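Let's start with one chain on its own, the form predicted alone, as structure tokens.
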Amino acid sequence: MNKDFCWWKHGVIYHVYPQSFYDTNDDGIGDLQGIIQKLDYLANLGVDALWLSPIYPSPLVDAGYDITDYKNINSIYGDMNDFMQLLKAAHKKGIRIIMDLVLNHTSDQHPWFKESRSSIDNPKRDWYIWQAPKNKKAPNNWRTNFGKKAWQYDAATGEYYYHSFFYEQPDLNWRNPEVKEAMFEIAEFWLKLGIDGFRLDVINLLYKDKKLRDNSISNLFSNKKKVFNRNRGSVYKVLREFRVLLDKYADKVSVGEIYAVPPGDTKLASSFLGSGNDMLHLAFDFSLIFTRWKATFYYKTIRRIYSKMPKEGWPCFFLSNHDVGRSTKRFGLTFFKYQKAKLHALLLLTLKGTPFIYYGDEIGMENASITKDQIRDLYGKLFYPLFKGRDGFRTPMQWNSNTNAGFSNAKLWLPVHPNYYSINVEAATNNENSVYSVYKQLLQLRKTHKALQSGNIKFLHEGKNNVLAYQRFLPSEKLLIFLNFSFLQKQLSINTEGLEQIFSTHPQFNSIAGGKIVLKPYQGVVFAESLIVRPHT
């Protein structure tokens, strides 16, 4: 394998919620028949890989990421011959599968966990960390992710067990090595089926405190402050093992889930892409999603990333995913909502790194309001009205404007946004306008310009006057890219000789004027530089 040019650096991911994409059997739910329907459609988007939230067993307390079977498919969605013609077809039409896993915890359903509660002296009761009261009290004050105490007491045998989630998840003791067998074994079990790699979920608080030492009273509710409980060394260890046992099969990725709070703790999410060939492919830093609709927040956080990033690293980049909602509207951008999700479709797709597309994102989906009595997420249970849970960001896509969107003919498991009459999938195609349409063609020009895939990025406008400037450049190709975050037309005196508009958000204007760029309120402009020309100032 290239490890200069490879799929998973220079291709576009595109990330699938299945219980929300297409709905085939009519019970309200989407599933793998679903997916496999719309194939076409995110072939033609250009897109080069799915990523799918989980699809194994699961009593759904938490979306599927509690499972009780790691090796089959859960029976809304369809079964594992239904999996396979996915599988088949996805790669028949170029398009690679990723499979979530949660290496964190199960299902307290699962048989591992009913065997370890079942007696402190059973096999697998080391299989899950369990303590003994601490002055009739839980061991120690480690809290769940959401603030609860993460210590649940279980009346059979008179302990405790920990969970940094729900009760529901048990977290696994990765101490144990007969876990990391089992956990490696399951991921041999996919990889060997064919799928293309791996999200792995939560992976930085796969390891605890070996003393379970109390962390800081003062810092309880931060997850940043949370040393004992997560972001131990230890992961970095299994994680090389993991990247080892990846690394038996070709073109395989790994994806971390890398969530920190505050956001923007770069440092902490590159440091799991190892030296950049030995941990993880691509790790997640959320810092660009909470960044403020401004150009000059934008190129601080992009710089930083990239100076984080080790030397042999990859960056990724995303704007929207199931657990902290859609880019549309948010920070500032309920204003001119499609002009600036158009913006952040050129942001996105032309920066130095591998996209994520969140299903939707591309026709301009937005965040929907769920009422109390349609919540499914237990977040949203039981911290309503303050927080209604990440419904709103999971609801239906919106394929055309006929009854539920398009997208089931029968109850749907969680209501469609009311703006589906005009945001949906059929209406964006036959708009040259559309959201869509600016996705599609950046997501084209990626094929066509190898500078976007795999070359180097300078900066030129550092985002002064709310304009961010960049140049993506190979020795045989150099791309220049404008974006204006302003309401307000732009101008920049730049050496326009030898310069060729090859796209815009605003495709009817021509932003080289008076040997100058002129760039209209919210428009991004990329063009193609002659290489004999004189360098850019």
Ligand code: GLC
The other form holds:
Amino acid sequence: MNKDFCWWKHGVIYHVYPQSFYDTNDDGIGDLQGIIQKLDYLANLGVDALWLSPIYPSPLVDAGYDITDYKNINSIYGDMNDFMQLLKAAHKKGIRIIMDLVLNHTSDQHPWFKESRSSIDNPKRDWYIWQAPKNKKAPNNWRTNFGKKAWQYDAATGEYYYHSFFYEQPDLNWRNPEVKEAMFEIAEFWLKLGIDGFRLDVINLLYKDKKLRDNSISNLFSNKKKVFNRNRGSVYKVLREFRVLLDKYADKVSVGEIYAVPPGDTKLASSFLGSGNDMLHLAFDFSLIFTRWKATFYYKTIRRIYSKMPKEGWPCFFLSNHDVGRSTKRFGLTFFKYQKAKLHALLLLTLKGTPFIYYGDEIGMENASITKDQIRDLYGKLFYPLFKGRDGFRTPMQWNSNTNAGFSNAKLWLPVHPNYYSINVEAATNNENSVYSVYKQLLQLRKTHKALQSGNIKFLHEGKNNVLAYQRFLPSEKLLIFLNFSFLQKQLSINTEGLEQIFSTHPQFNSIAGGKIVLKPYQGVVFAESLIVRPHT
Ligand code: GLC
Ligand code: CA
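Moving on from the form predicted alone, please list the structure of the form predicted in complex with the ligand.
Shown next: the complete complex, the earlier chain at its head.
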């Protein structure tokens, strides 16, 4: 492989939601053998790595983000042999595997917590955050991400424990060195098996204020100002140590989820990159996912992301995920949704930064509506109808137009989106005008044009005329990218001499006409600029 290729910077990462990828044993739930069987599909698409949402043993109160055994595989997905088989088979195809690691909390069914809650003087008591009642009430006013009280009273010992999420997910006490030691040991266990990195769940929540001071405003959306239950200085310190551990192994990556309230705090997210070389490799910043469909808004968000990068830092981008939903939801008028999905793909895969593709986005999958009795996500159950939960964007991958979209022969854990008749992998791979075709072409283009992987970026303007325009360049290569966010055709007066159209979301159409660039509604184009210096005449 090319020596300059740094896989986690220049490659493309695909987020697999294991429950919903492919079911091989007819229990209605995706499994590891299912991922193995679909590796050819993924290799053919051209991705470089898979991030697997948690596959560890878990009572699945929070879809596996509540772990009972960090060194094992949940039997619904297979076992350790299946995992090793997946790792080997993926590596053989040049695809790396990133594990989701939940360091902030465990399941309340984890043996550590069972011990911890058993008595006040149990050696594991201090592994979690226990507090005696204060005036017969919870120790402070901290709330969970959904605004509920974050302290759970445990009658057995008459104390409260802290949980950032559901009460079935008690937070670990990272101020206890044994906790850190145990978790670092778990990370090494997986690194030694040969995995390629970790996605670190809600990493900025790891430490809480030592004095457990009240938050000034405990309300969900105005929680921003003084928050004592997150973003403590110790998080930076432990990330530095985690980096040292990762660096003992070659070519590993850590990508941290930075959970901010309200979401999308770019400065906060990039602060966990440290200098760019000493903390996280990548940090998920949610601001693009919440940006409204308009070139000027996209420009502002993206510029801010670049401007907050530490010198040695590297950005990453994603349009959808298992918590916030699929990007098609944000397109407003759905009439042009597939054109918009293609334009989004072009943006994601040509910006400077590591792209993450959420499974199914490459075929234009959409959020499904889930009826009350189909809800699996506990948030949906607790907050219905105000919030229907996250199931609508965790539905089974749509492989073909057969029963259950070819995902499984059994009753499904979640229904498939009814549009699977037309929106599915089989149809998409046979149609050169599909969203899939755009993803695939762009993944290829990234491999042949290094400027798209590692080149610098320069915006041509601030998104005027609802067109986003930028250059990606290396000394050896210069590419120009135009994205028309508007439903109107646009004409741009730009010197077109030496420009060659190398990609378009509207391939039938030559965008260079009469010395101008013409963009159809929602069209995106990539031009290569010839660097041959013409002699002056
Ligand atoms: C992260 C996960 C989310 C989970 C939460 C608690 O935000 O992405 O799915 O509910 O952490 O672990
Ligand atoms: Ca299965």
